[in-house]
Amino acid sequence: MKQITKYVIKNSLKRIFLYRACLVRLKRMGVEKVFSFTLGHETGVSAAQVRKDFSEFGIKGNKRGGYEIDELLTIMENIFHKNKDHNIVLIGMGNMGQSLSKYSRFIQRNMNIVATFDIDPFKQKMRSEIQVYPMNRLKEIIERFRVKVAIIAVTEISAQEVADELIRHGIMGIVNFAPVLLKVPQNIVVNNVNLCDELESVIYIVHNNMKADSFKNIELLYKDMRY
């Protein structure tokens, strides 16, 4: 049975990404050990939250001696299966799709976009490092490269149809950049990424903070006038 997809990444997993980035930075600075307090301070959470997150992912450390950074990074690589190559297909070669296909950090993290797809014949003829295929080659490519994860960067009207076809051919996880919530079976993992929503969230918070600061200034001015 299909259902509307929800944002599936847990907060604890998102914090693990932050901890890893912090650890990489500390290692470059020559630091060998780190305490939960330091990681919490650098990522904006409490030391207790760091330890709780680590416990959830089976990460153990010495409370007094701290954590070995190299050991932590190795464990985190195993969590994200970074020691394996992950083949990915990308559907939609508009502006967003072309930008994603050229993103070098994917390769650095063992994520390989092995093929891209688009219904536009002109785009299929484009010279590119990654071949652009017609959609009728989707099943063949997924099976050849044993792909389990796909990126959707198509228009809103096409996204559901594309998702259905990907799932039919064995895709188990989708990163969806189309501005629509996909309906998929319960066992399919979907992460909806809407850049406009993210930007509007920041705009909303900025304006609310400005409003709060304005009210605070008015209150201070009123107090000064009273005295």
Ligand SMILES: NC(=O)c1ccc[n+]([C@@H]2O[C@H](COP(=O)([O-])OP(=O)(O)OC[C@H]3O[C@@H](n4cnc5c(N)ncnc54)[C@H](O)[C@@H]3O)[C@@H](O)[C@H]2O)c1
Given for the second form:
Number of protein chains: 2
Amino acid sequence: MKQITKYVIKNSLKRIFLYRACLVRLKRMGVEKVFSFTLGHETGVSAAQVRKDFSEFGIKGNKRGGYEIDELLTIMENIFHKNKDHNIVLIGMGNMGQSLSKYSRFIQRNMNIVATFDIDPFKQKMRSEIQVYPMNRLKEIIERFRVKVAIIAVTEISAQEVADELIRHGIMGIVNFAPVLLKVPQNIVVNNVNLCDELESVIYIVHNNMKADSFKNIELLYKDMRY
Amino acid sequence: MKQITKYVIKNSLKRIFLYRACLVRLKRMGVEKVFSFTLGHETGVSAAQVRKDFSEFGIKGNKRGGYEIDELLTIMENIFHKNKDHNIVLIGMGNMGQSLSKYSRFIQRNMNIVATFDIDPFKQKMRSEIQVYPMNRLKEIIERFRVKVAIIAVTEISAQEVADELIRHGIMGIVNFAPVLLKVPQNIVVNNVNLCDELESVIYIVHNNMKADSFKNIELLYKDMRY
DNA sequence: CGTATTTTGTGATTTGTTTCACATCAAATA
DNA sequence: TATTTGATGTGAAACAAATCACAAAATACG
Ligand SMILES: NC(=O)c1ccc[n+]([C@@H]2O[C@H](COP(=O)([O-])OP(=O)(O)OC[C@H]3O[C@@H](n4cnc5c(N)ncnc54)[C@H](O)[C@@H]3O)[C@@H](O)[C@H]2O)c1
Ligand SMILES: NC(=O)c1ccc[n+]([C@@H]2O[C@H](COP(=O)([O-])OP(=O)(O)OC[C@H]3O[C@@H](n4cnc5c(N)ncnc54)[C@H](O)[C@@H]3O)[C@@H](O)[C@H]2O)c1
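Alternate state requested, the form predicted in complex with the named molecule (shown: the form predicted alone):
Okay, now the whole complex, with that chain kicking things off.
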């Protein structure tokens, strides 16, 4: 008998990402301050919810003056990055892995793919901006760069064994693109990204939406919104 | 003043996907029947939750005998696909778009990318299994294949304008890979996939997990699990 | 300088979700 | 066939999240 712990990313945290994306956009538009109402309006969230979320993360505004966008963004950077860069390894340089390795936005957000790995010698010889290492270099590189988080983009069949190996070498968090449920020790964080499921859920809702008025399995949130 | 409706994919629906993935695996292993406890154990969900979810979707088992895996899978196929194939278009054949267009699992799940589009003439000349069309063919192809769902994999800047155009031609659901909040009419379903956020949330949890015992923003679920 | 106004921050309340607990039924057993 | 056993299915209870509502604070303005 063993207890497993399951980490669940709270909605409030997800909304903080939403707010940040919106703040970045507003800032680019030259806006300097926001009210909870404005931010909520832009993100489809109620003003009270915005304030409650901020309160949970200890974010304070100015009574009457709203929130300074720059200040908010700084606080959020600190929340997410603790002012540090984060080194990441990527396992599996097939279609998905190659696409991810070229994605520039990770680095813009202080997330740095320091090395990629593949079992296939052909992949290792590929011309690519980031070096593709063989799997036997994994331990060395994880240790050298103090990597704590990994992306798994290998075939379904290999995902579990790769996860086991990563964890053995000290990885604490995994974003997993393979459509399998990884079995991991209690203290390891796994975030599964399943693109089929994402597509299917949209199809499911569109389907039910068009066909019937009974939204049995869909939650509807009505908000007053001024356009 | 206008009301907007926001579709939220319920956790129970997401868990149905989880159950299905697990059932497929069990089936491959030769298992024919499951109990709510087994399925819950495999997916990290409580047995009661499994039964409640099934009850919500009208899935019935056999008092005492558990659930027939084949039967469950058939029911789930019907829930998600209503026995039909679903045609999809993919806009943006850059890194991400090309990777997605080659992903074989979509077709395995009756989701068929019938055409891809790009504004760039160079991309249109690419050798690829699926034809890459210019944007002016969009209307024609959406109508011909009765497409209702689209994937957006264009640059951030173009995402909104592409969404507008898709909706103008009858698209009802969008999976959006661009890290922008699309503004869409109330009846359109949007599912945003933001890979940066997925990575960042893992980093966030790993970070807080290692640093402090205060899991202020993390929900912990303890479950009894036998290994 | 005091009053009106506006927006935050947060307890109280409502709404939604998960777990609990057990009646119910189907199968196994004697 | 009666009895026991064991898993489902679901109201009730517990818990969690979102909304409401308003006191408190900051600013504007007469
Ligand atoms: N391509 C997509 O758009 C897409 C979308 C969603 C999910 N996925 C998932 O992502 C994963 C990768 O998909 P893909 O399309 O890139 O597949 P792929 O077959 O193109 O690439 C898989 C790569 O993993 C490598 N690999 C296999 N076993 C390995 C091991 N034990 N150690 C190291 N490397 C190993 C292979 O050599 C290959 O390069 C799959 O699980 C797939 O289901 C892909
Ligand atoms: N590459 C990744 O791993 C990755 C990961 C997460 C998110 N994303 C997001 O997915 C999107 C695509 O990323 P990418 O790396 O493939 O970028 P990319 O620049 O390689 O590809 C974008 C493609 O969109 C096309 N395009 C641009 N405007 C268009 C328009 N108006 N109509 C039609 N086509 C248009 C371009 O010609 C190009 O081929 C981006 O928004 C990116 O932020 C990418």
